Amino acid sequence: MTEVTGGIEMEEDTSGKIKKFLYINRKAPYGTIYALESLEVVLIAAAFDQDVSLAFLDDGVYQIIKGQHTRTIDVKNFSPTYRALEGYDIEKLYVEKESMEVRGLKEEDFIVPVKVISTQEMADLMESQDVVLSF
């Protein structure tokens, strides 16, 4: 059975297998809704068991960086969660190797553990996934 949700179309699967979902952020932390909206969907398929991956590209590696600061633009500074990730088995966290060098940033900059990768290495691991969402 397929179903839209979202102005995305599923197929609904009745045999319980668990999916391997890959979950892209290319935004900035804030200025977009993209991040925490990203962020949330995360949590929410993981707690229905789902086989959940992040992965981190182009502006989307500041999202993990150490020390956000946001009062000055009066937003509520959420990266505090992404240490919450792994309390819902989601340890599985990629950064494109590329993106983080070229904003001048290092593995110890990150507020959680990563895994980084090569450009090739990511489009490996898209291919490998049952459903990539990027915000």
Second form
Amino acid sequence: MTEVTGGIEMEEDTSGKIKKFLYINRKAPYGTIYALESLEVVLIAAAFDQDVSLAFLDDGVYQIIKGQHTRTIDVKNFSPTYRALEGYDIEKLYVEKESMEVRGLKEEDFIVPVKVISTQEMADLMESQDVVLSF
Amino acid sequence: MLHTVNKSPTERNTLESCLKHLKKGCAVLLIEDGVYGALKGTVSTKLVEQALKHHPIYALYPDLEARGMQDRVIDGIKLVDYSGFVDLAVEYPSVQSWL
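Form predicted together with its partner chain structure, per the form predicted alone context:
Zooming out: every chain and molecule, the one shown earlier first.
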């Protein structure tokens, strides 16, 4: 038992299988709490050294749009946090092409580098994961 | 009547339904995620442009700005701040908040 684990018994051996985690983001920011909650969970999970990917589809593509200014609606602008993910070795960000296009958006509108993929490729990505968390 | 819509047109059919139910003299105010309905180049742009020919459409600027969408608004949609929102609510005899 140690101080740092708060009394919880931890396995000394941390070389267990690294799992593939995919976080699916389908909601616009601010109107609901989903986008912020997803980001919080991603940041927590980042501490566990897993193989993490983030997918943005449907209205989720609005989460990573440049130029968000939230002072006048009195909520925290959490969009800069997506840029910090790189520092936690979370670099696999995917945007579904169709979702982007029906909203008149382009790759350069995003605040972070992303890989733009088709719906079919998104389906393959989902299928290839060990754990999928949907927001 | 003033109609307010607070849901994204690509998440719910609220905007589409609202626009279908507009009567002469009605106005629409897009707020919260409803402001995504005010944008150029989207799947709902045509529908909104059609409605604009017969009805004033407003969008709440603070909600557009929060979402980084302030430079993408369809020409003819009028932008209002919170006091403009209040003015509209006073100006029209009733308000329907679509949910």
